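Only one chain comes next, encoded as C-alpha cells, the form predicted alone.
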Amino acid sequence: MSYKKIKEGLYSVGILNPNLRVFDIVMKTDFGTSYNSYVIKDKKNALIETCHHRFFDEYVENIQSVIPLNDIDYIILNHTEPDHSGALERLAELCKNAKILCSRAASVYLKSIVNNDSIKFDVVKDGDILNLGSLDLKFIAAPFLHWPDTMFTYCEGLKTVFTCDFLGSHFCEPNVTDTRISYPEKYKTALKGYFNDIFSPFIPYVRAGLEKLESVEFDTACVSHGPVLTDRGFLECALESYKTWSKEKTRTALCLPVFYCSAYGYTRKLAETAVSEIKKLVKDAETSAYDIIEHNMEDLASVMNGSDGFMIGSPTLNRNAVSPVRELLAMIDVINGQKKPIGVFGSYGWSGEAVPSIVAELKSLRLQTIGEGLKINFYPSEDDLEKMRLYTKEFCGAFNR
C-alpha cells in the first residue's frame, strides 16, 4: 500500500496486514487487520501514529510518498502499545527536525519502549492546542480506552478525530477508508469482536469516550485499526453500536452460571447439582450448566464476564485441570471480576490437582474463590452430592440479598 488521501490535507500511510490471523497472542483477526498512520499537511506538518516495527521500511516508503522526512514538525503518539510505537525510534532517527508528542503517562512508557535516551518527548494535557498554521489540533484525554496513555487528537478544521484505538476493528480490505467496504458484515462482526476483547473490561470509561466525541463536531473518525469511518459509511453505526455494548445492564436477578468439562460425566453431575442447589438457594436466579467443549468459548467468555459470580469444575489431567477450563479462565476480566464469588469443584482419579490448581491461580489473580474448591473421587456418592450442595449453599451465601 501506498499513500491514500483522505481529505485535503490529510493522507493515511499506515499499513495494510491482510494475512494476520492472531494478534497480540491471543485476539483472533480472521479479517487481517492494519497498523494506521496519518499525515496532516499544513504550515507544520504532523505525523500521528506510527506502526508496527516489522513493516517500518515499507510505511517510510509510505510517508515519502506525501511528504519527506525532514519536513515532518511532530510526531504525535495517542498510545504507546508496540503496535503503535514499534516504528518510532527508527523513525525519530530519520526526522530529524520532529517533535514527538504524549500523554505523560505515555511519555513513562515510551521511554522503555525505544531504550534510546536521545530521543526526547513533549508532554501534552488535556485541552492543549497545537497549531499547524491554518489547522489546529487538540488532544483529548481519554485514559483506559484501553491503557491509561491514551488520547484523542481532535481537528475541527478537518471535522475529524484520531481515535486511537477507539470505534477500530482488526479489519482489512484494500479501501483504506469505509465508504467501499466489500463485506460489510464480515466488518460488523469484527467491530463487534474488537469492542468485546479490547474495551468490555473497561465500559465505564467507554461511556466516558462517547461523551467526549460528543462535545466536538467531527464526519471522520481515523481510528489506528480498520477503515477509517466517515459520515457517508459506518461511522453513525460504529458510534451507535459503542453506546448499546457500554450501556448499563439492569437485572433484578443474579446470574449465577456453572461451567465445568467432564469426561465420563462425573464433575457434570456435580455441576447440575449445583445448578439445582442454586435454584434452591437464590430466588430469580439465572443459573444453567454449561459443558465448555459443547459451546463456543467467546460465546462462554462473555456469560462469565457478565455473571456476578460463577462456579466452575474440572477433572484432572496430568495433574492439572483440562485444557477447555484453562482456555476459559485465561479470558475472565480480571479488573471488573475482583469481588465476584467463583466456586471450583470437579471429579479426580488419581491425585485430583485440577482444583487446588485453580484456585491458587484464581487467588494470584486476586480473585474471591469460595474457601480452597470441593474435590470428589470418581462418581459421586450421595453424601459426596450432599457436601456438592453444601459447597454450593456457601457460595450462594456470598451474596447479600
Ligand SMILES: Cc1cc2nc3c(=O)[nH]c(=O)nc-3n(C[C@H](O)[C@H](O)[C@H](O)COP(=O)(O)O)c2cc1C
Contents of the next structure:
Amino acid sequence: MSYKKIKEGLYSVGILNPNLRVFDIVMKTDFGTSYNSYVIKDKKNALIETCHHRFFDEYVENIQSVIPLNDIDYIILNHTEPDHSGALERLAELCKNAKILCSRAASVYLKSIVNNDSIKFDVVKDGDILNLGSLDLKFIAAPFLHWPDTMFTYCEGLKTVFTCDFLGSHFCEPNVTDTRISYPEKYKTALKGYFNDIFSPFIPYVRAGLEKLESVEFDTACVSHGPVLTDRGFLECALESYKTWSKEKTRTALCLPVFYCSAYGYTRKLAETAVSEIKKLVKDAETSAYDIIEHNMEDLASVMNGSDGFMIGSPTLNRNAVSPVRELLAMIDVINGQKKPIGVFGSYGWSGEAVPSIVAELKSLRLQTIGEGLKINFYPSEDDLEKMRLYTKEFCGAFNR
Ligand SMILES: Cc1cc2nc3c(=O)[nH]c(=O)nc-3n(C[C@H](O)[C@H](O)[C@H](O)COP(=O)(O)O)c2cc1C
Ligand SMILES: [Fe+2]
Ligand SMILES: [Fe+2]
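Having seen the form predicted alone, I'd like the form predicted in complex with the named molecule now, please.
Expanding to the full complex; the earlier chain stays at the top.
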C-alpha cells in the first residue's frame, strides 16, 4: 500500500503488516496488524504518528506519495511506544521543517527513545489548539491509554479524532478503512483481543477516555492499528464495545477460583479440598478447581484476573514449580491485582521448591500471598487435608464481608 485518501485533506500513509503473529512479546496477532500514520494537508501540514523503524523506507515512500517531506510542518505523536515512534529519529532528520509536538510525558520518553539531542520536542497541553490554516487541531490529554504519555488529537473541521492505540486492533485490513471488511467477526475478535491485552489494566482511564470522546463530534476515528473507524463501518460498534467492556461490575458473589497442576493427583486433592472449604466458608462464592493443562490459558487468565482472589497449586518437579503454573501466573494483572489475596499450595517429594518459589515471586511483585503458602509431602494424609482446610480458612479470612 502506498497511501489512501480518507477524506479531503486527510490521508493514511501507514504500513500494513499482515504477517505479524506476536506483538510486544506476549500478544498474539492472528490477523496481522498495521502501523497507521496520517497526513493532514492544509496551509500548514501535519503528520500524525510515525511507525515501527523496521518499515522506514516503505513508510517514507508512502508519505512522499502524498507530500514532500520538506512540506511537513508538524509531526504529532499521540503516544511514544516505539511501534509509533521508532521511525521518528530518521524521519526528523529528513523533515527539516517539522516541529515535533507531543505531551510532556512523551517528551521525556522520546529523549531516551530517539537518543539524539539535536532533535527537539515541543510540548502541548490538554486543550491546546494548533491552527493549520483552515483546520484547527485540538490536543486532548488521555493518560494511561495505555502509557502515561497518551493524548488524542481532534480535528473538528474533519470531524475526525486521532486516538492512537485507543479503539485500535491488531487486524490488517487491506482497504485501510472499515467499510468493506471481508471478515467482520474476525475483526470483532481482534478488537476484543486488543482491548483485553492493552486496555484491561486501565479500565478507569478507558471510561475517562470515552467521556472525553463524548464531548467532541466526529464521524471518523483514525486509530493507530487496524482499520480506520467510520460511522458507515465499525465506529459505533467499537465505542459501544469499549463502553460495555469498561462497565463497573456489579457482582454480589465473590469469585474465588482454584488453579492447579498435578501429575499423580496429590496436588489435585489439595485443590479439591480448598474448593469444598471455600464453599463452606464463603456464602455464594463462585468457586471451581481448574486443572490448568485442561483449559485454554487465555480463558484461565481472564478468570484469574476477574477474580476477587484465587489459590494456585503446583507440585515440585525438578526443583521447580511446573511451567503451566508459571505461564498462568505470568499473565496476572499486577497493576490491578495488588490487593488480591493469593493462596499457594502444592505437593512435593523431597526438596519442595515449588511453593516457596511461587510465593517469593508473587511477593517480589508486591502481590498479597497468604502467609508462606502450604506444601504437603506426597499423598496428602487426613492431617495434611486438615492443614489444607486451615490454610484455605486463612485465605477466606482475607475477605472481610
Ligand atoms: C519428573 C519429576 C520430578 C520431580 N522432582 C522433584 C523435585 O525436584 N523435588 C521434589 O520435592 N519433588 C520432586 N518430584 C516429586 C513430586 O513433587 C511429588 O511426586 C508430588 O507429590 C507430585 O504431586 P502431584 O501428584 O500433585 O503432581 C518430582 C516428580 C516428578 C514426576
Ligand atoms: Fe502502545
Ligand atoms: Fe501501538
